[in-house]
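Form predicted on its own, single chain, as structure tokens, below.
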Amino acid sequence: MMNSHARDHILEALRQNPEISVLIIGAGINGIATFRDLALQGMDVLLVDQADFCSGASAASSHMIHGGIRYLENGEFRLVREAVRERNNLLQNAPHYVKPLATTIPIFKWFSGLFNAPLKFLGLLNKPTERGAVVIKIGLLLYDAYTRLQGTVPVHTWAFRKQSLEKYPQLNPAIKCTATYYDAMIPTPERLCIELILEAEAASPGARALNYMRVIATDKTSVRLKDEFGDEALLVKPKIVINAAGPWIDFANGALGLITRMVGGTKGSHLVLDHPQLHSALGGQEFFFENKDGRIVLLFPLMDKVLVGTSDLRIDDPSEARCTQEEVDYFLSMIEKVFPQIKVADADIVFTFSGVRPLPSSASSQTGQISRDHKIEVIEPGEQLDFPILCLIGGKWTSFRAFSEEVSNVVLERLGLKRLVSTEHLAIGGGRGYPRDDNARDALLTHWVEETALPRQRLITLFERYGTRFKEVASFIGAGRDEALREHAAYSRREISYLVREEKILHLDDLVLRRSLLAMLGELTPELLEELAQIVGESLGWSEEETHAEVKRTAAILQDKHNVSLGINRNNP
């Protein structure tokens, strides 16, 4: 079950030469961002995960890309203020998938919470509570502050009960006002990170990523790596380790003969829901609020289905995160106090899943409590090894640029280089030379119609998917013989096989989960994901015993991670 030639090129290379100046541990957001950067400084860096490119807390996310107007009660200022800078620089570098959203807040009560700044500052307080009508403008004022140095969304604006109930019908008449500020989505994180890492690759002959690449065994200056699909193990001899592992961190140093205690993750769980009244009831805004222990839960627009978190649990081990029936039932009764006429049932979830957030160790009985920045802990080379070990700790998906330009900058101090590019406002895979207004898109439209002879309305599907790769994407298309998906008209076979040849697809779970929303917009059936996997096993050489070995395998995985049943059972062929 190998993919393309590509990766046997990589591992080949390394065989032949061990010796790398960074290996990367963990291709989540982190580790892929500091991929990328460290690529474009001309260096020769491996990244590597023991799963597929962003499959642990960074596909767990909801899909947010905001400043963090709650960190403001926290006193982490500096955290927010990079924060909403980050997010406007994304809203600009990649503009195919990071847009704008309007983010509305139910106020139940005018005064709750008024002294829980100070009284946190003070010490005096460690328990969060609601927060009310007063604490909530004088936040969005703050936020408004660093939101108006960039320009790029509108401040907040502010309306009382009778206006709120006019423009949300379904909204609970016990509110006494909504205030509604700008952040931004991030539909499809997945694919952000995998451009990033083709991006990465393209710059730099010396870049190289792979999936499914488990760290074994080290001693004092080499590190031991396994491949999935393969029995040779993989010696790599780094001058420098990125830990980038996330809430693994702590496993892996264990594996690199290390222990250590520097996480202390929480589990953020979330639902998916086809419930078209409910979705039309958003109309088209997250809503963001919170319930009387403080405890935060969104509603956001997902394409055509509702996205529903997050809880904030602790957890010993990651692997272990599911979406219980306990956080289930708490979603569900706080969608009813803010939409009281609105009745949800666990029927209309299509999709769960659940991550753990990678925080530092805390001894707080408050999980919200834990500061959500991020720091960098060194380990330095001693007895046990010849190579400092740089841990990443914390961090937010909107702030991965910057974490990752902290990061690079550490090592390229320590290696003696100098930076030659920065990322702040470089553009991302498909959002360069995104056309900013209608006419330019019709445009850009109109041109690939006559270059390629698909139909516009094609072109106009790829484009929403893929920002301007759609051109690439596209050529390939027109490059041969097509047709759409029997169980699925919006994608085409060459689509499907474009990914797996371009995108590092090695499992068929790869394809459903992190290269596509298929899977978590509840689009599987049992008919499509065996189609699926015939041309995933065309493109990658799968014999029929692999192929049905797939189905079964991303079945459980469904059926396992994110309660979705289809019915197929891993026992028979």
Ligand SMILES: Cc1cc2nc3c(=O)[nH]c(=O)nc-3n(C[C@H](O)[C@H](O)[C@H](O)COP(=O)(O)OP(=O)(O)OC[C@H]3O[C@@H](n4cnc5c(N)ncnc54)[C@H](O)[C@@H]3O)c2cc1C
Second form
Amino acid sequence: MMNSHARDHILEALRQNPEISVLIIGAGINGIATFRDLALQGMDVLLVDQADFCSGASAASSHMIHGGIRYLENGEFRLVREAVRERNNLLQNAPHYVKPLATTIPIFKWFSGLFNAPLKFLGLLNKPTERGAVVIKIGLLLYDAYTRLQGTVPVHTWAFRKQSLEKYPQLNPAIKCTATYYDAMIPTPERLCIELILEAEAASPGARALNYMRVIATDKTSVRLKDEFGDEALLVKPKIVINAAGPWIDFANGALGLITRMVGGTKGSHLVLDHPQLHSALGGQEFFFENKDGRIVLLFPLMDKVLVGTSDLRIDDPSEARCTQEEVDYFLSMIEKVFPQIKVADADIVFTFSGVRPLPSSASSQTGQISRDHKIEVIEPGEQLDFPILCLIGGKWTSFRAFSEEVSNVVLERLGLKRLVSTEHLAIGGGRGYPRDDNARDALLTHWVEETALPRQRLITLFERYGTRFKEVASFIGAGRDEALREHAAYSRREISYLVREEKILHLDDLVLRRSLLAMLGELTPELLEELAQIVGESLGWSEEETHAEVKRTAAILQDKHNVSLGINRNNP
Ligand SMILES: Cc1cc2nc3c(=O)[nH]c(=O)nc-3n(C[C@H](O)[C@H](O)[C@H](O)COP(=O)(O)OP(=O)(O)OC[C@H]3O[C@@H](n4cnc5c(N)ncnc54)[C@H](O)[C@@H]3O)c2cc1C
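Please could you give me the other form, the form predicted in complex with the ligand, since above is the form predicted on its own?
Below, the chain from earlier opens the complete complex, with every other chain and molecule after it.
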């Protein structure tokens, strides 16, 4: 019950004293990172999300922490320089969740797209095409130039057709060559988000985060919040509001009585495939290539599955984003283009997801060319509102820290405060004290085998899941009678209880979709969901009806948003 008590405690404190320095609307990566930065400066700041933490655009990314090589062509040099630096920082600060990723581009033409970049700079080209080897080579040389300074990842390499086919025998023999460069991936972005939140709350007693709390209205000085778990509205009086609602920014401004048109999002979908042959053909690398019309496709090993994405389609309401059959067909045809001998079918899909990029409002007909950079748009106080609103537009997952630092600096300046802490080289969560080589890792594990008496293999699993936070999880597990889950031996009852107690889980789907990869990797069965619901319910004090309702709710979300059918709602009306 620790979790709900903590929530009740926050709610009660806000009822007693509704005055806060900063209210952040939206707990995607940008709101969360700003929350952490402000908390580290010792500020009182409230972060709220209408749903769970990291459940919007931030849960729907391609899971790449990348410099954005293709933004060079749009002339976005500032963005690439910043993103490469942030990627390198994340490899150092969060090595438990951000891993280097070799990325191979199969190239089918020598010269295509040669004049794209100069023509784009001159504003004479508005239609992307598939790039040929020469253009890609120039792009990679430029990218290396940005990367080389910090030396965190190697420079690119080049292989001609024969050599490429030797290395990747399943590749389309029509290729001319392949280029391999290095970026990074983040298989569990949601977990990094929860760690940032917990760290922020620990850093400042005035830093408080509430999921399932929606901003619904304002009366000039106060903002009205609706708690999904309570009937009573909560009023807070902020000095500054940060609108970090991502693709919902204009909707959130609307709730505050303002009509704006700041973002014009595009939808991107992904598939997760259970396909060992394709997984093995990727050789542990990402494959990144372009369709004839310049649309990007990526194939990416996500644990033992394969992630495929992405599309870039205009959409009006971000809440409506779903992966359609048309997108599925398109992705499967793209896989066939690069690996023609590998047959992939709808039946291999274990999970789909879709989200909306919070791009700045733009009239461009080519969505790929809308800037991926970020900016702050300020709505000053006026007749309608007593407080300013800082709206966070755009941005990439990769550059969240730099963006949040910019936002915090504006806040600090407006409140006449000084920055106390820089986040640039600050380790995050289970990245703190992370062993730098295998020997150090082995020594750490040996120590914890003695400390907790848990089997070494179990500790390795926990280390891989939580980085150095495995110590806290293992201590909790070791302090009571535990057993492996009946339906999933790699998890145990006390591990699940730990997540519920410590990580602000309020619904069953928070656990299976965001605190773990259980749903995304296609590991859920009706029996496992029931078993998990019982354990979560015991910690949160759910009745039998509530437990059953949570199972149905999760199954409905999986069906509606992720094309996963567990058959639960059909069998148990
Ligand atoms: C398909 C796709 C692929 C991408 N791939 C990559 C990639 O590989 N690498 C990369 O670096 N970036 C990538 N991005 C970009 C990156 O994911 C986003 O820019 C980033 O996640 C935006 O985060 P955010 O916090 O601004 O928005 P969000 O994560 O959407 O957060 C906004 C939050 O606000 C909440 N909210 C809305 N209204 C209210 C309200 N009234 N009250 C309370 N809360 C509210 C929502 O519930 C939501 O959780 C991708 C994006 C997409 C969509």
